[in-house]
Structures are given as structure tokens and as C-alpha cells.
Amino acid sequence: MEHVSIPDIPIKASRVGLGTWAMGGVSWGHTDDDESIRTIHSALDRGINLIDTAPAYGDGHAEEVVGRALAERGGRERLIIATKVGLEWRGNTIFRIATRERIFEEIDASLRRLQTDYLDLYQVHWPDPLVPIEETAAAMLELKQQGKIRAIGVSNYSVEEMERFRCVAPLASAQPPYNIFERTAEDIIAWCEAHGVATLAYEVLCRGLLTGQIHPDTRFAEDDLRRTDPKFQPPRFAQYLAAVQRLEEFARNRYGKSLLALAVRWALDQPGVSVVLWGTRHPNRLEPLNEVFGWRIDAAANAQIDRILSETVRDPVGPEFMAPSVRPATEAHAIF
């Protein structure tokens, strides 16, 4: 396992962290809590010490699963628990809400579900356009000063938003979506590298596309977010699957590796990337982890990967569809 330092966190983080979105039981079809717990234990056995979660993943359910798994395991002081704040489920829709009051409510609920008295990394899940960034940052700084959190992070923020945030509170990390297919975050990652901010890249497997386990006849559950992901709709789906097939052949012929290992290694080798988040809820899906280490992707290989994409994906699309809703503007009057 490779390790990296994240500002304000005293222990080094594994460069592969475990993502727990699917463990929440919402947006990814049915989930089995016991299997999720076995997955967390397997990740720890394999040297992963950073677990990333959020209240939005199943309205707190993923945090509860992580809390159970870590309580059974013990060794809290050797782990980095990263969670988030600033989203709210209303029926079947999720909205951004990053007011001071909401942040102070959510921290205590997250600590309870995670069965811990502090968080290593607390991240604002999405910027809330109805709340001044300075208000959100000031609330996060208060939590840090109280000792409830060690480090402050943001997720899905632009460079301009991070600049404003950093004027009020120290910024330890940013979490953007980033993978072979989705690279719009490269300006964010470059800014973070220049300013000493760690980056945690999420969706490195592009919602399963880069595992090689999705095929033209794959069917998704009714609540699976991939049913509304433009990459999984015709005509783009066929284009991305053609790229997957070519990338799979390239990984095997060039390195003797799986496509999944290539996708994770690619993200790890990009300048400015500190940690990649490997999202899964099945222990056996972590078996390729050993394939990721001990080699690098050079410039010639990167160029070949880019050629494959240019020849197959004629109508590329980013991860924009994942953005949660903004609350009605009328709610802003109760905030200021």
C-alpha cells in the first residue's frame, strides 16, 4: 500500500480509500449490511485505513454501517474516518443545505452513527448557492476549534469557491469526481497541488464502467442512478463499452493487469491526486487491489489511453448529472 499525508491529520492515509456510497442502500439497488461490514473489514485487512462516507448515502445508513464495522474491529486511532455535511433528503429528492445551523446539527448525528467522538476529515458535500461560502467555512472552523474534527475538506467545489472558503478556514482536502472518462476536475486538482491541498478522487471506476463487469445486456435496479446516467443510455452506452473493451485489451497486453487495476493506477499516477476512493460493497471486489501497486503508467501509455478514447467515445459527457438540487430561492430569506 502507498501512503500520503493529508494536512492536519496526524497519521498517513492509504492512497486507496474505501468509498461507501453503495452501502447506504439508496441509488445503487439493494444492499446487504452484513456484506458491507465484511467489505470494510476486508479493506482494513488489505491495508486501507481511510473510509469515506456521508449522511446522504442512504440518509445516514452508510454511516451507521461504517460505525458498526469499525466498532467491531477496534483500533480507531489507526483509522481515518472521512464524512460529509450539507445535503438533505426531502422525499425522493436530495437538496443542498450548508447553513451554520445545519452543519452543527449534522456533526452530532454523524458522530453518533459512526460511534466516535471526533472525525478525521469533515467535508462540505456540495456548495450551497443559497448560503455564503464564508458562513459555511466559519462553521467548519468552529468545529475544528472545538476538537470535533481534525481537518476540513470540501467536495465538488470550484477553484473560485475554494479560494473564498480558504480565506476563512484552513482547507485540507478537496474531493472531485475524476477518472479516465471524466477529467473536468483537472483544473481543481492542479490548484490543489499548487496550494498544498490534498485531493480525494471519487468515481475512479466511473460507476462501474471501468470494472469491465458491465455489458450491453446489463440491467440496473429501479433506483440505480445509472438508469439516468447519460453514459449508460444509447447511443453513448455503446461508445463507452467499446472504449472499455479496448482499454481492457490494452491493460492485459501492455501490463498483464485487469482493466480495474489500470483505472485505479491511472488515477493514482495523475499529478496532484493524493487518494483515490474505491467504492464497493462486496469483499471479493477488493481482490484486484494487489494489482494496483508496484508499477506506473508512463507517458506513452497515457497517450495510448487517450487515443483509445478519441477513437471510441465520439460524444463524451461528464458527471454533471450527479449534482443534487438547489433548494427553492425563497428559503434564502430564512438564512440571511
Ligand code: NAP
Contents of the next structure:
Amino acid sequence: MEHVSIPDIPIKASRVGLGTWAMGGVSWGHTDDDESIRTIHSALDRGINLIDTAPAYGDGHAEEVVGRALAERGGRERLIIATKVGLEWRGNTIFRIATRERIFEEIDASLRRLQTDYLDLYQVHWPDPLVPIEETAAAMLELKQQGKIRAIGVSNYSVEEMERFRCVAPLASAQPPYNIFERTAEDIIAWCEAHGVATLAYEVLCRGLLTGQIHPDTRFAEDDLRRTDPKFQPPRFAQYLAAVQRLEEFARNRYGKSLLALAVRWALDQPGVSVVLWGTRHPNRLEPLNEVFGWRIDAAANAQIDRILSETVRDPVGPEFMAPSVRPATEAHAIF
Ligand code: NAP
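Taking the form predicted alone as the starting point, write out the structure of the form predicted together with the ligand.
Every component of the complex follows; first up is the chain already shown.
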């Protein structure tokens, strides 16, 4: 395992963190809690000490599962629990809500579900255009001063939004989407590197595409978000699968590695990336972790990966479809 420092967190983080979205039981088909708990234990056994979760993942369910798994295992002081704040389920739709009031409500619920009295990293899940960034940042700062959280992070923020946030509260980390196919966050990652802000890259496996386990005939469960993911629809799906096949051959021929290992290593080796999040709810699916360390992607390999993409993906598309809704303007919290 490789390790990295995140500002305001006293222990070093493993550079691969476990993502727990699917453990929430919503948006990814059936999930088994005991299997999820075994996955968390397996991640810890393999040297992963950073677990990323959020109240939005199954409306608290993923946090409950993480809380159970970590309580069973003990050793809280050796773990980095990263959770988030600022989203709300209303029926089947998720909305952004990063008001001071909401943040103060959510923190205690997250601490209870996670069975702990402090969070290592508390991240604002999405910017909320109805709330001044300064209000959100000031609330996060208050929680840090109260000792309920150690470090403050944001997710899905632009550079301009992070600049504003940082004028009010110390920013330890940012969490953008980043993988071989989705690179729009490069300006954010570069800004973070220049300003000493750690980055946690999410969807490094591109929602499973970069595992090599998705095929033209793969069927997704009724509620699986990949049913509406534009990458998984024709005509783009065939283009991305063609890229996957070429990348798989490249990983094997050039490095003797799997596509999944290439995808994780690629993200780890991009400048400014501190931690990559690997989402799974099956312990055996972390086995390729062994393949990730002890080698690096060089410039020629980066160029070849880019060439494969330009030759296969004619209509690239990003992860924008996942952005949560903004509440009606009538709910604007303050005039700014
Ligand atoms: P991901 O890591 O790109 O991909 C997860 C998918 O890959 C799942 O379908 C998983 O299957 C599959 N997978 C993992 N290892 C595999 C293996 N060895 N063989 C075959 N399939 C494998 O997507 P993600 O989970 O959405 O993203 C990672 C984490 O980032 C999330 O869990 C969450 O913590 C965080 N995230 C944050 C945001 C944000 O807005 N801040 C947004 C998205 C994600 P199984 O689950 O069935 O094992």
C-alpha cells in the first residue's frame, strides 16, 4: 500500500480508499449487508484505512453498514472515516441542501450511524447554488472548532467555489470524479496540487466499465444508475467497450496487468491525485489490489492510452448525468 498525508488528519491515508455508495442499497441493484461488512473488513485487512461514505448512499444505510463494520473491528484511531453532508432525499429524487441548519442536523445523525464521536474528513457533497458558499464553509468551520470533525473537504466544487470556500474555512480535500474516460476535473486537481489540498478521485473504475467485467449483453437491475448512464447506451456503449478491449490488451501486453489494475494505477500516477476510491461490495473484488503497487505508468504509456481513446471513443461524455437536483428557487435560504 502507498500512503499520503491529508491536511488536518494526524495519520496517513492509504492511497486507495474504499467507496461504499453501493452499500447503501440504492441505485446499484441488490446489496447484501453482511457481504458489505465482509468487504469493509477485507479492505482493512488489505491495508486500506480510508473509508468513503455519505448519508445520501441509501439515505443513511451505507453509513450504518460502515458503522457496524468498523465497530466490530475496533481500532478507530487507525481509521480515516470520510463522510459527506448536504444532500437530501425527497421521494425518489435527491436535492442539494448545504445550509448551516442542515449541516448541524446531519452531523449528529452521521456520528450516530457511524458509531463514533468524531469524523476524520467531512465533505460537502455538492455545491448548493441556493446557499452562499460562505455560509456552508462557516458551518463546517464551527464543527471543526467543536472537535466533531478533524478535516474539512468539498466534493464536486469548481475552482472558483473552492477559492471562495477557502477564504472562510481551511480546505483539506476535494473529491472530484476522475478516471481514464472522465477527465474534466483536471483543472480542479491541478488547483488542489498548487494549494496543498488533497484530492480523493471518485469513480476511478468508471462505474465498472474499467473493470473489464461489463459486456454488450450485461443486464443491469431495475434501479441501477447505469440504465440511464449515457456511457452505457448506444451508440456510445459500443465505443467505450471497444476502448475497454484495447486498453485491456495494452495493460496485458505492456505491463502484464489487468485493465482494472491499469485504471487504478493510471489514476494514482496522475499529478495531484492523493487517494483513489475503489467502489465494491464484494470482498473478493478487492483481490486485484495486489496488482496495483510496485510499478508506474510512464509518459509513453499515457500517450498510448490517450491514442486508444481518440481512436475508439468518438462521442465522449462525462459523468454530468449524476448531478443531484437543485431545490426550487423559492427555497433560497438567503439573499446573496
Ligand atoms: P467505481 O468505483 O468507478 O465502480 C464501482 C463498480 O465497479 C461497481 O459496480 C463494482 O461492483 C465494480 N467493481 C469493483 N471492483 C470490481 C472487480 N474486481 N470486478 C468487477 N467489478 C468490480 O464507482 P463508484 O462506487 O460509484 O465510485 C467509488 C466511490 O466514490 C463511491 O463508492 C463513493 O464512495 C465515491 N463517489 C463519490 C461521489 C461524489 O459525488 N462525491 C460520486 C460517486 C462516487 P460491486 O459494487 O458489485 O462490487
